Structure formats: structure tokens, C-alpha cells
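Heads up, the chain below is alone and in the form predicted on its own; it's given as C-alpha cells.
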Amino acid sequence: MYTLINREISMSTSSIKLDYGNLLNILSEEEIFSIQPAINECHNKLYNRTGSGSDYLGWVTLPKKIREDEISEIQSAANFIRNEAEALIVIGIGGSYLGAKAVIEALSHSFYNSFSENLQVFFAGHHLDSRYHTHLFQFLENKKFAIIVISKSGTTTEPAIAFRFLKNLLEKKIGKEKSKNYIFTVTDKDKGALKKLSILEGYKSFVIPDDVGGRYSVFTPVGLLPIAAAGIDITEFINGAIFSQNRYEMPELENNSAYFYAACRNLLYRKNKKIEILINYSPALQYVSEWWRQLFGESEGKDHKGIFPASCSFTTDLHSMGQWIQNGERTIFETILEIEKLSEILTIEEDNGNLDNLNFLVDKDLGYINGQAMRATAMAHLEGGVPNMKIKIPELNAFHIGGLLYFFEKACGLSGYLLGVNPFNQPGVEDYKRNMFALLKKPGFEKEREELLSKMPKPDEEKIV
């Protein structure tokens, strides 16, 4: 029997709070402590740009640079989609649409897409499924709608395709001149088909920071702008992140929550645990775990290395993955992410009958029922062999989220380079793109097609059951 202790890295109330006294029967304090001279050289490379992609880094600065006026010109485009339209259409695919996606769902109602008087936001150009393409298509016949398309290059294929689509629709609907204002590209500053495309039709334009890579550009317009016309207080958001990015500049691991937290997952991973569980107890952190899995899971997953990235919604997973975790492979940890202050209370009522054998629970209210059922959870993990920390949120509002996010990236950046791998690139992607292009006979890969055809089994060589 494991005991808990409850240990904590913050360094304010208002933080993200990181709980890693659920690890300290696998880890000891001296282990974690003893990598501080690792921890300084890979912060030195992340400051100084020694370190490989270093051309990629412009994140680990950017929430103080952002001006005022770059703060109004998104807002000017944010109030306008929000005063003229019934629907926004993001357009984006990876980092140019999970972190908008993630903040949205954290910090809108639940059901904001049902309210006839709010703005709709819908996705697309994240996969190349016709179904949901044609449905968003047929629902958006009879709405009055904008496009957000996001793409450093403007040649993706799966956002190129669904601007291609919304772009023809959104014409047709209000003629090509007028369908000018209602289109928002946000992409390089001075070269590719989108930053073409954009002077030619005289669209408004937000630029991708040369710097700055899709996974980490949450708070570039890339994020800020669908956020804002999502009615976010984008503001309070950048305010979040400055206030992460100031108390993680530096680089000792009892005062750097994000840093202590890339310090235990490193060395989990040196004891094999090769697979880290981020679970949230809320749905609204549901697309924060999608952001959290490409962050890590693009950055990392290189040279036959790295931590694999998984994500599962208690108290709803621990009824189909709870079975595996408590008793499957022990090569797994969990990260827990816990909001301490609810804004909404339900409390238990009375039943006369109490034919639900309820009424034990009378007068508590779900939010600590949620919680009492996040530390029975932890507990049963632990002795089950799974060790687990826990990330604090103190509340989930702008400002928050902001932090937390920046928190990862923080984290993931520091992580990478203990980790001997490059963060900042992705060159396992372009294999699946070249393959495709060759196979879609795209112009300039005739050799990719012809060797790749080669390699295909025939179809009569084919072994199908």
C-alpha cells in the first residue's frame, strides 16, 4: 500500500500547480534533483538557440512581444465575424487548428453551438472525410457564414481542399466581391499560394510568425483569431501566458513547475514508462488532451524515441480503459489535470423513495463528487503499479488556460532536448504526404509514384481473409 503525499512545485496561488507526490515510490526527490545540470543546458539552448531547430524558437518569447495593435487589428476581425455572420468556418489542419479548437470547448458553454444567437464555430479541412464535408456544406446552404483558412504554405491538402470547397459555396452565396470580407486567411508574410491568393482577391491577412511552428502557435493569430471570434477574451488569454512565461525563465526545478514536470516524465521514461495518460475530468478539457497529444507526440516521436502520448476522459473512460490501466502492461503513467475552483454547483436533493440508493450523497454537490472520485482513481492506480502526478488548474478561464497551455509548450520544448531529439521539426510527416502526392499522380512525383508502385503488391498478390 502506497501512501499519498501531497508535495507541490508552484510558486504562486494564482499558478498552475504541479502535485508529484504520486510518483515518489518510483522516483526519488535526489533523482529528480540530480538532472537540474541537464535541465540548465537544455533551458541554455532553448534561451541562447544553440540547440537544434533553433531557427523554431520564437514561442519561447512570444506572449510579451505581442503589441497592442496587433491585439486590435485581431479584435477589429473577431467583431466584425461576430456582428455579420451566423457561422465561422476555421479551416486549418495539426497546430493550425487544435489549439483554437482546444480553447473554444474549455472556455465556451458546453452547448454553444445550439444558441441561435451565438456565433457557430465549426472545423474543417482537418481530414479528408466527404461525409462530414458534405454535411458542413449542406448545413451552411441556408447560413450566413465566414472562413478562417490557416496554412503557412497554402498548399496542405486537406485545408487546401476545404477552402477550395467553402471558397466556391460562400461565392456562390453572396457573389465573389462581397465574398471577400467574409474571408480571413492567416498565413506566411510574404510568400506562398495563400499569402498569392490572399493579394490577389484582396483578402485580410494575419501572418505565421517565421518562428514560430503550427504546434506552438496558439498564440499567434493561428489561435488568437478564431478564439476571439469565438467571444474569448483573448487579452486575459496572452495575459495568462506572460504570466507562465515569466515565472518560467528560470531554470531551477523548485521554483519551474513545467520544467520539474519534463524532469519526472524523462526519467520515467529512463524506468520504462513509455506511454503517458493525460486524463481530465471534464470534457471541456477533452480537445486540451488533443493539443497536449500532438505537442508532444510530434515533438518527440523521433529517432525511434519518445514518450507515447494517450489522453482519457474520467470518470466516462474508466468504464471501457479503466480495466487495462488498473491491470494491463506496467508501462504506462498518468498526468491528471484538476480544475480546484468550479463556477457551477449541482447539489443532491432528497429522494423519498431513494430507490437509487442516492441519498447518502445528499447536500454534496457533483463537483466533489467528481473529485473524491479523481482520488479513489489515483490511489487505485498507484497500487495498481501506474504512478501519476497531478497538474493544477485553478480555474478554468482565460487567463488560465493561457497559462496552462504555455506550461506545455514550456515543458515539451525543455523535454525534447532531454530527450536528444530535435522539438521542433516533424520530418516523419512528409513520408505519409510524398506517398500520397505519388499515388494522387500530383505533378513532380512521377519517380516517388513509379518507385512507390513498385514496392505495392499487385492485386492478385494481395492477401485478403
Given for the second form:
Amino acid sequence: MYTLINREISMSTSSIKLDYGNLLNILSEEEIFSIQPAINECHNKLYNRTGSGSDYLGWVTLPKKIREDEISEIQSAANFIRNEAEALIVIGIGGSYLGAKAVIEALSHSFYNSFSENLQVFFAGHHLDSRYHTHLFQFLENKKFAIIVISKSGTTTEPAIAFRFLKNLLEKKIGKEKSKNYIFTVTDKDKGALKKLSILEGYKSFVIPDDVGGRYSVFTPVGLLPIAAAGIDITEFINGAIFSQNRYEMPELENNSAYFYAACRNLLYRKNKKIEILINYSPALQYVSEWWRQLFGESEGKDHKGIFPASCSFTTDLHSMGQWIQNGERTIFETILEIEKLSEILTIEEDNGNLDNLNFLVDKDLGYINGQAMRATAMAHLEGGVPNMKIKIPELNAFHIGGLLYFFEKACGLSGYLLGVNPFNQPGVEDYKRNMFALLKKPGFEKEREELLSKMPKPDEEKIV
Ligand code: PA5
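Output block for the form predicted together with 5-phosphoarabinonic acid (PA5), input the form predicted on its own:
Below is the entire complex, every chain and molecule, led by the chain shown above.
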């Protein structure tokens, strides 16, 4: 029988901790530790590069390999953008934008784009909506803006379209020659249309390592350049990842909370808990959830297997999804993100009339009230049949967000191997692209077009009520 002190796995108070106490009515510690041999096997696959997708394991040891000169080069491009532009447009989709968006949203002022002295940061090319893009281009008419365009393959349609529009807009505003200084690309070292374009136009270009896939690329220039441009300390961000890299280097579950998390979710899945909801209690973490959904969804959802990763923001969603979670189908579990130390204190003041009946909260901090809401909800959900675990983040800062993202990457790589899938490919993503190219008459997709059209209902055959 293994017992862990306080059911929290941590060597240091400053690391990410996992509280799994609210799983123990469905998973015993014996069960969890019984899969240590499988964990060891998967750990060896990650470090010895013997598992499937092993060409994409560069992220495992990446944080410690980032060189000072690489950081300086990124920082100097970021400084140029911060000094010379009023707005920055980050173009990318999937793993080529979610990491940067998650970190910027988590660590910037909640209204960072509304302060005139700040560099405003916007994203484009992560969907094909003409309304959003039209509004963005209208807004940029009177702005001095820079572009960071990110695509590992350099051929993805959504960002390529957005880049064509924005490049034209910039060139019309300040001329082709000057525009070159305001365009930065992040792509493969020698393949793809974006690389070719960067060379021909002379854009400053940053490289995504061959052995790091999109959703594991937040510690490459994919994440680091936009994050630095948003004014976030990337050295601290990387230091947090290095801390986690060291922390989660050994396979033993009692010392590795990332693997412990992976083990628990794998065992829950085997017990028919098919949906994981990542819960935050701060809107700052909403895009961390989006990034996490992509990381786990694209890594594990294959071969007709995989936990469906969902997310909720509480207490907001307790008034929309709370009912389903409390009483709906019992196939879910929750992973709660808790920020342990809050930097903002907001105390409830006394009101003589007490017409809102809130005087029982006088002198209580809003963070404390949010914390009690978290504890109350976790218990209610547990009693309603929803096991939950908590990931404790010591503080919302660059160091701990770096640590948290690496924690999830490590858990995800191992978790994919535990599930028996290749966590580093995304073959299913190609299916929609093939159909889209066929319908759009992209050269080379003639046969696919013919096949697709023969299967699709003709406009007059559509079943419409
Ligand atoms: O994780 C992944 O590999 C994907 O989500 C990609 O990041 C996404 O499809 C964008 O690809 P690219 O960077 O090649 O434009």
C-alpha cells in the first residue's frame, strides 16, 4: 500500500502539484501504482525514441537546449515590434497560435488591448470567417502594425490566406520595401511556401525545429516570439519549463506528478470516464484550456480511442453547464486548475443598509470566495459521481505558466503511449483538408473532387425542412 503525504506530489512548494484525493472513491492508490511498469515502458519510449512518432520528440528535452543567442535574437525582434508598431497580428492556426494566445491571455492585463500605451495583439488566420477578418483589416487601416506569420508546414490554407490579405494591406500602407521590416516568419528551416516567400522577400525568419510538432512547439519561436512581443519575460517562461523538465525526468509515479496525472486519466478512461473537463476559475486561463484541448485532443483522439477533452470556466459555466455536470450522464471527470497565490486582493466592504444581504461577506477577499466556490463545487460534483483532481499552480506568472505547459506536454506524450496511439501525428486532420481542396478546385485534387461530388447530395436533393 502506497500512501503519499497530503496526497500532493511535490518536492518543492514552488512546483505544480497534483491533488488526487477526490479520485480515491473510484481509483485506489494500489491501482494507480500498479501501472508503474507500463509507465516505465512509455517513459523509455519518450527518452530512447523507440515509440511511434519518435521523429517528433524534440520537445522532451527542448527547454534546456534553448541557447542564449536564440533568446536574444527573438527578444530583439520582439523589441523592434514593441518599439515600432502599435499593433501586432499573429497569424497561425492550431499549434501555431494556441500556445502564444494562451500565455498572452494568462499573463497580460485582462484588458491589455484597451490601453493606448500597450502594443495591441490580435490573432488572424485561425479560421476562415470573412466578418472577423474584414473587421480586423478595417481596424488596422489607421494603425502602424507588424505581422508574425507562423506555419510549420508553410502551406496551411487558413494562415496563408490571412497573410496574403495582411501583407497586401501593409504594403499598400507603407510600401513593399518598408513592409519587409515589419513582417516576421516562423516556419521550417527549408521547406514550404512560407519559407520560399521569406527568402524571396527577405523577411526575418525563425526556425521551428524538425523534431517538434505544432502542438508541442510553444517553447520554440512559435510561442516565444509573440509572447516576447507581448512584453512577457520569455527567460522566466523558459526557466519554468526547465524546472518542470528536471522535475519530470524520472518515471517513478511518486516523484512525477505529470506522469501521475497521465496514469489517473488513463485509469479513469478504462472505467468509462470518457470525457475530461479542464476547469478554470479565472478567465485568464481560458486559453490555457484551449491549448490543452488541442494538445490532448489531437494527440490522443485516434484509432477510435481517446478521452474527449472539454473545458469549462467556473463559476461562469456553473450557470450553464453545471446542471449537466452535476446530474447528466456519468462519463465525465474533472481536472481543476487552481491558482494558489493571487496577486490581486479585492475585499468586500461593509454596507450599512445591507440591502443586497452580503454583509456576511464583509472583509472577505474575492479570491477567498472564489476558492470556497471551488471547494464547494468539487465536493458537490464528487458526490454527484464526478471524480475530480486538482492541478495547483503556485502563482500566475511566466515561470509557473512555463512549468504548467511543460507539465501538460510531458503528461500528454506519456498518456498517448499509455493509450497505445501515436501522440505526435494528426492523420485525421487531413480528411477535411482533402475535401475542402477538392471543392475549391485546387489543382491536383481533380479525382477527389469527382469522388466527393458523386457522394454529396445535389442542391435540389438537399433535405430541408
Ligand atoms: O499540432 C499540430 O501539428 C497542428 O495543430 C498544426 O499546428 C496546425 O495544423 C498548423 O499547422 P502549420 O503550422 O503547418 O500551419
